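This document starts with one chain, in the form predicted alone, laid out as structure tokens.
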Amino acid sequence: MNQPTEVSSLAAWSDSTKIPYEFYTDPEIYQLEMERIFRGPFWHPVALVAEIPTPNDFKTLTVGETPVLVTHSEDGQCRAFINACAHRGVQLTVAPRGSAKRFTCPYHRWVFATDGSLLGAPGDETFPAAFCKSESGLKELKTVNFYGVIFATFDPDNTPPIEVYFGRVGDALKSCVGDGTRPLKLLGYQKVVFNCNWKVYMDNDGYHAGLLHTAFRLLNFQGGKGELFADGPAGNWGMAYAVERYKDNGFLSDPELVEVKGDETTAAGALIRPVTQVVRHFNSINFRFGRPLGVDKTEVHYGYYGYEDDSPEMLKHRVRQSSNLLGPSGFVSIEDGSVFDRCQKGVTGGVGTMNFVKGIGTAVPDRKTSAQNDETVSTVWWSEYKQLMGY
């Protein structure tokens, strides 16, 4: 197994609110975080049932580097399973969703069930006496719902139950999805890609929201008054807080798009490690699926959703406010991506550490909670991150 790059300011780091440079530049250190991190002991959110709500339907998607095919197998289960042929390990499909009974290898025409099951291949009675068929089906990953949400591992030994997993976190898990006791259907996508690490990405804390967003000053969606709360043994944290409904100030000229419809007065947000985000702001119900592309980009898969039981009027609604508030483009968050990039280049080539401050001062001695604008709870991750790399 490679070791962490011997730089000399890596093999003195021990203070998880000064980070390193390094730890978003360098590519040896990117592909140790691929094998310890994403083939390591987490549980990823690799799909929402509402993406493949009945039998046959499929979503791919890729998991650090690895190629997954998430499906709704004709048993009513849904599995997640390494997306390569058994054969020559070749991509099964590369559509992003779909319906389908059976997977066909385009190589060498190998047939797949929806259970990962090898159904048939071209000339098998010239296969060697000791092949078996029933042991020649695809890389299955454990799996378990959670919420409606398919979380997967690839390390099954060493991966904590998933209660365990998140521990509190849970319920932050579970009030973005809407507590668990509403269907949710799946509004549509939106697809970024930002010139950053993965860990820039995921880095991003309460302390810059009424500073660099300039709707949440014309707004007045200052916010402030929630907790932070890390939980578990990966560094996940959740978010807690009220929603105080907009009053009409002239800066909009179609104020219904922020509107507090109905009752959904109680938000939520949870970061996922390695790279998924969830939050549930007024109307919206938005899942950010996160893959790094390199050392320095990260492509993140926006999912909106709304619940079964919507009227078409309310559907409608979270799909406008989805987009337009807090999508990639969002007015809220459109400077996100900007501030991405300019971090990503004021730390390449050189040499120095983030620094983590906000809230450490008066933080308690785990940093496990925090205020809503901090910045303390991230560094629980990057001790465990610290652990986990080997530093």
Contents of the next structure:
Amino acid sequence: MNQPTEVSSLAAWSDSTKIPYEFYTDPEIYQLEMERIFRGPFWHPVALVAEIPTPNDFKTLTVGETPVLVTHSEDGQCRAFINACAHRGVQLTVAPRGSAKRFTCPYHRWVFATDGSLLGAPGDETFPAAFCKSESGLKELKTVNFYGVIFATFDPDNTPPIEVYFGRVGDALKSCVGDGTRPLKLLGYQKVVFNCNWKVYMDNDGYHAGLLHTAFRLLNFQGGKGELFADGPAGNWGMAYAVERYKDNGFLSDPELVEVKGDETTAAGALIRPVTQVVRHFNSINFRFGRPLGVDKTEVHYGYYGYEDDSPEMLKHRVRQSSNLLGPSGFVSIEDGSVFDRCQKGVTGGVGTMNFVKGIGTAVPDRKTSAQNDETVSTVWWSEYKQLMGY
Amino acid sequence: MTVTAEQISAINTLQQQYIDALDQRNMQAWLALFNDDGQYRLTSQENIKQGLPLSLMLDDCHERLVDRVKFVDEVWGETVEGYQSRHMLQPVSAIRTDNGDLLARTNFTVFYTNHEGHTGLLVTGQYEDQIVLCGEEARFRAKLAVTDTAVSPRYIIYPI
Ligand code: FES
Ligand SMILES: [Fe+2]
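Switching from the form predicted alone: structure of the form predicted in complex with its partner chain?
Full assembly next; the chain just shown is listed first.
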């Protein structure tokens, strides 16, 4: 029956600084990840309240390979469901976002409320006596609202309470999206496929920032003075650093684009396993929902936010900065996509290991904190990964 | 106001120069096709339909256009995986506004070919262009590229 899958490479491996290539390329490992990680004890961000701010708003997304519907009910609660009709599994809605008082399945017209309950089913007088309407609602995932972000889990019995789950990384998330009391305002999306394994995308480290990203150097952003910190059972990590204001060196014709306006003095980021990244840099607030598309592709939806109480000038500034700087085609960040794709090509079909070295030689014993430009904290996840996968 | 055959011809010439500049990756030539107050914006139909202002590229003044040229020509170089683009266009409609500018809608399909010679569809969508005429010559006052494609199969480097 539930035969534990034997993956010999996983059983033999133990060094969290040397990751065998096949972990990024093996379809069998990928399938095991879907079960143990994506449907396992993880809190997945499924929506920001700002994406569905008013009652009856909804959004859809795919978590791992499972379609999910997130609703905002009349009672003010945001809920997450498997986006599949309780009758025969038809996707209830295909819209990425929208507003609906109820969801009617097109196939046999069963009707569901935004709280998932079944309101009606045509011809139910001939359903078996045992059919119970109140038990035939949409399959709901356990959710929690953490700083205005709705998190859902497929494995509520084994996923720790969210504060424990995030530990210190919760502070980084809070620093990125606010504490949930100052409402965010959705500005829009950028969506892209990176041609790499989802873990190549998530191995993105602090070491590369000043080296890969030419714009960081040309614009005299030094970086490196901040701190990275991993915490909690999922191996999430966060970063916090003081923001450096751009001193116009004549490089840009329009230096206003990289200005930090208002009283912003810090920048922050959070890597949320399995496949989400959150960045607040300059005046750009960016929440990146990821989704694996097989072993060698990762789709990422970059959502950008301002605050509801932003002045029109600030909003305009956020829109032009967010549109141009830190997305998949952004002036500063575009090279990330290039190395993701090239990394996947480089490790496919070969035998070898991905090596984490920067900062490891001088790391604290638990490797949970490091300098901003180190690879150290990435290895915390890899230690957890082995256990999560059941080895 | 009706659009004359000469004006249609000026629009077509401008669009041809535009895609030729991009497919030859001649960014200076691309820049020269914008009016002094010219703007460029690339976004998805998904954002537009939801009334969301965010874009994938948003050059709302001449200085921003100049900076985009600089990044493509001088900054990213071989760090990004460049590709050969190929734009296919189909004019759809053109009207004349009260101030004399032309509004033209043109369908586009853009293919990319990577270093290995593999070709794929990058994006498809429609231009909604505001075009200013200076004598025989046409220039973009505002070029808006709206992609039907919400999720591109790779990251986009060059303007569409
Ligand atoms: S599958 Fe939805 S009503 Fe039958
Ligand atoms: Fe990066």
